[in-house]
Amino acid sequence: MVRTILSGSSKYVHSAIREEDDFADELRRQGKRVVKLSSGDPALYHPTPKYIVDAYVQALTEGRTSYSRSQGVVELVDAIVERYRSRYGVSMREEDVIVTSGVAEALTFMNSALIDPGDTVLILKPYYTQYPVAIQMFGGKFLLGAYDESDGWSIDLDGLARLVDRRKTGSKRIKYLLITNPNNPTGTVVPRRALKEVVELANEHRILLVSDEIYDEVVFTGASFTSVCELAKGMPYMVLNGASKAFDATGFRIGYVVAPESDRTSEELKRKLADYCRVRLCANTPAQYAVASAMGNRAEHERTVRAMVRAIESAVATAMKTLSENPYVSAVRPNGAFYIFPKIDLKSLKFKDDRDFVHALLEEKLVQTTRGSGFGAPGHFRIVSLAPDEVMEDCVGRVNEFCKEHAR
């Protein structure tokens, strides 16, 4: 018997989003031009704004390159406090904000702090691929609520309530309920009424509510975003956010947690998250100063984020129009984030599953997407709609050709 040095929990550590990267790189080495529509990275197509880059350079030239305050430099923390006051009307203190190396690190810290082996978390599918990984790597389990595709990817509120009610009779309560708004991978913005019901459900059953709101400013015409901060008053909750999406600074790796309430659960969790920050020393110091400057430059930020969102909305519209010509897929029109999440009619195509579909699409048409089963939705695939209209039209046109060529 061959023994492994690896831990049992390490088997859960995997990224569905990046699993085709090595193959895509090999195709590029062969001289082929792969179009990457698999990564939600706005900086690939919308360069990080110059005023943010200049602020980073200034931080470097001023020598701000040493270890910084573990929970975040005061300038950035103050900027985050002001952002939530001005955007959402929420009053916070310095200790209510924890700066992390992206939301990815926030998820790791949060689950390490909260989850013992066997503990349960309630998430909704389709989900961001890292959620189950971050839970299972610490021995946790997850219950799955759902977004209803037949109703425009709306939250199945009745199903969510039933899951919570059934769990009340179990030996272990739900440690936390995690939602994503706007949603990755569906691009859905949760209506205020539905979000209010989720908040009330969590409050009624005394479940810590966690809301990943990294796309809070990437909202399309006609949709309206509501932060959990506006509704979850007087109950324990946390919001995950960062600079990657709305500030177009993915590589800066600046995320943060806000937990404005002062109940026992919130205070205990914030203290422990601060301990985790101290153990890993600090987030990227010059990047923190650059993001603080960006948040303070509201006029320039509003101008650049509006332009970026208009371009993304146009790319989504172009992709959806082209996709509508394909009888082998169907997709709910997104109203936020960067994503289209089509359902594949696998019975009409010569593929065994969505993994087979996306791999063959990459190999034959040089378009890299992500399998839906990685998001808990087999039979779907995710298209990142950040490229210019003409690129989206060409790539989705290739998807259409691909499906036609592989029809049964």
Second form
Number of protein chains: 2
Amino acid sequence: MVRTILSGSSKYVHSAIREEDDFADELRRQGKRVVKLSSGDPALYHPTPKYIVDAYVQALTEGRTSYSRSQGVVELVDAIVERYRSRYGVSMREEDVIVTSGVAEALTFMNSALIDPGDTVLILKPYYTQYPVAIQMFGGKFLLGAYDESDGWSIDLDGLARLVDRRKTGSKRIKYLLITNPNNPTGTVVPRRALKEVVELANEHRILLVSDEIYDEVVFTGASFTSVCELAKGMPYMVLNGASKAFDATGFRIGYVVAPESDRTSEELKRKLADYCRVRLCANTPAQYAVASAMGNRAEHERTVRAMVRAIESAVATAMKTLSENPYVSAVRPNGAFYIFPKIDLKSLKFKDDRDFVHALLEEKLVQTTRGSGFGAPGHFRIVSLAPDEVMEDCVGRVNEFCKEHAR
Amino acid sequence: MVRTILSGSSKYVHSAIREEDDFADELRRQGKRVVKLSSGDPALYHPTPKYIVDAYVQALTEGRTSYSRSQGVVELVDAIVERYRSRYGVSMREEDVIVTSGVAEALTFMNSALIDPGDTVLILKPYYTQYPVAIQMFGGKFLLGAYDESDGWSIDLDGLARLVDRRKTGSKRIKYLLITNPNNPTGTVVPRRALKEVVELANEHRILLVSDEIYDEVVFTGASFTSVCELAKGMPYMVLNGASKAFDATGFRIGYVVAPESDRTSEELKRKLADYCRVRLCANTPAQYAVASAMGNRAEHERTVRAMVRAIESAVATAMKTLSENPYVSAVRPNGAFYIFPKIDLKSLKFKDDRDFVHALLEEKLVQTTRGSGFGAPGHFRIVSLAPDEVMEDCVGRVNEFCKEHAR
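In place of the form predicted on its own, the structure of the form predicted together with another copy of the chain is requested.
Below is the entire complex, every chain and molecule, led by the chain shown above.
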């Protein structure tokens, strides 16, 4: 028999979020109108604000098309420093900021920089699909803390503390603890008090804390967001963020890492991440200037992001209301990001699992969602709530109809 | 003692090409005018052609700012298929093309997809600096074939055959053979007959062949370029390429992989690379449309690329002529790409090694080049020949002066 040429670790590389994309395209070629509620892409429904596109065009016409500084053009780095100063009251230097091609690239670099085969990372489920992939790409393993569905998807702090406590020493030590706030796919906005407990836990056990805060400006229903950088002082931590969500600029692929502390771990990690950046030369150059300009235009930004978040809050409310009429699913109301993550009552439906459910829903009702097992939560599915209210109502209505048709 | 938090493999992650960038920036802050002959960036001296920038602007104004197809937008994929059909007479399907954020990302994905810890890859020295980094990031090792300086930097085919022969079986088998044509940093354009021998060697031993052909349109002095895809039939191979050099669009970060064969290895590799692409969502969206449009506009492309290559040929000739007056260095004339890779007569100069040489050259003469040891060839340095003739003459003149001043 011919052996596969692929590496052992490559088997973990798979995107649940995009796994139905090719099938959806096939349906479209058959003339069918598929509604995509699987991609966390605000720009699909809310065009990237004109002032940002204008800045991008200006960068191009000014000739910003060559390779640029690997860790990010100084204009963007300075804009990020200023964003964290004005928004979170945290001061940092240019060396504390690393610009990447999306948070995706930051995750690859970070895991390569930190993970030796066999190392363990602590993440919380349900998790963003790329986390375990990026860990396992480098031979790492992960332990699972949890967002507790029965408690409104809040972080199970006691469980987290127990996991950390069991892995205090030696080779079993946890390499880093990753949280996502607001969380994808649960929409959890971690309350300040809970976040403080997480920060203290990491600090007490001297575990590097990583916080993916890409949705930090997408918070609603009166919830209040706290960044890890407001609480973590004198301990190594990194915040991941980018332009995709807050600046509605997904296709630009501009992410960044900020690590304002100057302890030994933070310093060696930043220096190494800069090495990773140099090896790949740079992120897209004109897009960096566009985002730098966008961050500097705070009036326009506030106006446009507020309008987008209001529309998202309305889309979520509409989807939740329609979903509440469905006896076969139950969903916690999210306070941030733009996802709803309902539990499917599989015992009452004629589906083996969430994968079957999502695939049939796409095939029969032309609504593309994502299976919960891709986020570590089998028996759930993720609905992206970015479309206009009437589209959300129609699509969730189709989900309801679909469940009724497949009831046991 | 506090252990480092960094992974063992991360120590290999370093860019010789960019290692003096921070020092060069420091010199600039002191008011000094540094000339950068270290970055293989045509857009630094030849502005990206207007018809490409216009296409980029058009993509932006048409609202192409959301996430896009992970393996590349269909318009770009189709343009790449057409490029290979018209340029090399090779037909392929959309599934045979994978668009990446530069060749750098393709190298990361490819090595992650192929390398298990301990696996061996065969590369040729002098090599592009990222190759060993990307292999070692995943625990791989590399064997070194060679371009033979004493034979005008042509491939040492006998040596290559011997290396392959010794590693025929089992765990010692070579995972893939990587060549670069035209080569960075030697400027070698591999003659058709020699390329045929490489292809046959790989085919005979059933070794996956990878050819980095990013400089395929930058060929001069009458040399003729042959692509691996013209010769490799019925065997697994991949060609790496991108928009950076041929389209003078380095800052766009658009690379691609083509793999037209449909044997089992090629097919599973393409499917897996597509998985890697999905996990990171997409390459910069508007840049993909810009490159698609640029590839479709063949008249403008031919006109602009010819002008650029003529200028490069002239810059190389000027640099070579000036360099020939220097008794402390000797350089083979390149036939492609835009690098000169002189040997330094270290015995006649007061420098310990090429690193010292390059650093002092930057500090004293404000000319930034790259140490040869970064390419696996200690005792050499790389000069990028993209600047206008008078700049090349001036800078190489400073190199000559510098050598004279440091003669033993």
